[in-house]
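Take a look at this one chain, the form predicted alone, written out in structure tokens.
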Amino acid sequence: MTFRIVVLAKQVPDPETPPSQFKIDESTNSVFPPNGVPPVVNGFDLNAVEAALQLRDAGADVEITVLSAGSEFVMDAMKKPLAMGADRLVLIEDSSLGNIDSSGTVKILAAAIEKDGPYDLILGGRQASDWDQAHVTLGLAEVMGLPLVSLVQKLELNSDSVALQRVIPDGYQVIEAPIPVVLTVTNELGEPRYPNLRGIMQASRKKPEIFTLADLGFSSGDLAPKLELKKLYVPESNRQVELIEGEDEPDSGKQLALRLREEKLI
């Protein structure tokens, strides 16, 4: 039995891009790219392509699908899940969606699995780096009317479950799934495989598979926001540093404590 997985992933700035390259246009509340900065995959939702690959690896017959919905997609980032060994890329590629919102996003990522599917697996990060909200993949879950368990760091398919490891502040649940289900994996499930040269010349070769909002039977007037973005800016750092001193480590301790004491502190 071949297991059909699709996995949910998002174009986003680099993370590790230094703040001071971020500008803000707060009249439209729009973030500048970066110059000469190339977007990524974002890191959560390789750890979905990793749990993904993690269950090929252990025998089970996947067919992994990755699934990003956006515009102005760079191909050297949104190829390298096919370079991890993930099987197929499908994108939803419309000018309109670079400014969705999560409502939008799960209503265009829901036709597109249901046109491409079934599916058994559905798989996403357990959040996105660039506005850390978690809302798509649960919302997705509630949309298409399918269980959902959250932090998934351990995963093992059988004939019609799946076995996870969900974790908790404490430790984890050990939890039973029926499939189909929607999972959000957590990066403790562990670092993402590098992509070998051959998976980089696989992936090289393979074109993906676009739908338009056409296809799916939308337009852009159907995705209007149900969030509305007041205001969006850097914030203001004004850090004040007063050095206690005194004349050996213990008298120096018992400065700043007495200065605690002074601001109500303790």
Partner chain sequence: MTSILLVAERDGQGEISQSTLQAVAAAKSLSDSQVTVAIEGDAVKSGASLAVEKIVTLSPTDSGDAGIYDKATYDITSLISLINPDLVLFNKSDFGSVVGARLAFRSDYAFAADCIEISSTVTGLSVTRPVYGGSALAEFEIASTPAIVTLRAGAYETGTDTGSPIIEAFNSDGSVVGQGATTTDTVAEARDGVRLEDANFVVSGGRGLGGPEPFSLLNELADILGGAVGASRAACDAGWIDHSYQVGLTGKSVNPDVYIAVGISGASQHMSGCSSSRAIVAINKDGDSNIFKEARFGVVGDWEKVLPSFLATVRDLKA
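Mind giving me the form predicted in complex with its partner chain, seeing as the form predicted alone was just shown?
Coming up is the bare chain, nothing alongside it.
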């Protein structure tokens, strides 16, 4: 029997944007994407896609569905999980989804998963690199009444359970969880694979399946945020660096040590 995996993936502004190019439009409390830098699939979500693909590599018969809620999807970005080897892309697209908070996101993701059919495993990323909240996946487990294991760095499939390693500050925990279960995946799992040419070709032929809010039985009024964003701004920094210049690089190293000593820092 096919084992069905749902991977939650969010489209986010590229987090590798240099801080100097990070700009905010304070009149609308939103981020200006720097010119020409396209959005990406959240990095930890690609780790989750990788986790699902590793289960397939280990011999399991899996179907991998990537699910995302958002607005203004950029298909080149969103198809990356398909190019890596995922089977389906399901998008919940609505212009109002740019402004909801995670309580709304959790409700619509839960409804979409229930509607899309049976599932054995729900994988999410550790956190999304836009709002850095790290709670949509945890909230989803609660709302769906499923067990939850966060920060998974390793997983193995047994017939009706999963064997997991969960990252803690100086090591890991070994955990057994029943199926179905919700997991959040962290980068310790390993780098997501690069799509190969065949994967890219296959992804380009696949069409995303689209759910509207109405398909899921919601209107945008049902998703009023609990947290109201009042202000989004770039904090001011007034740090001024003192550059140490010696006669050559080794001398700079020496002068640096002497300067730190002078300041009683070492």
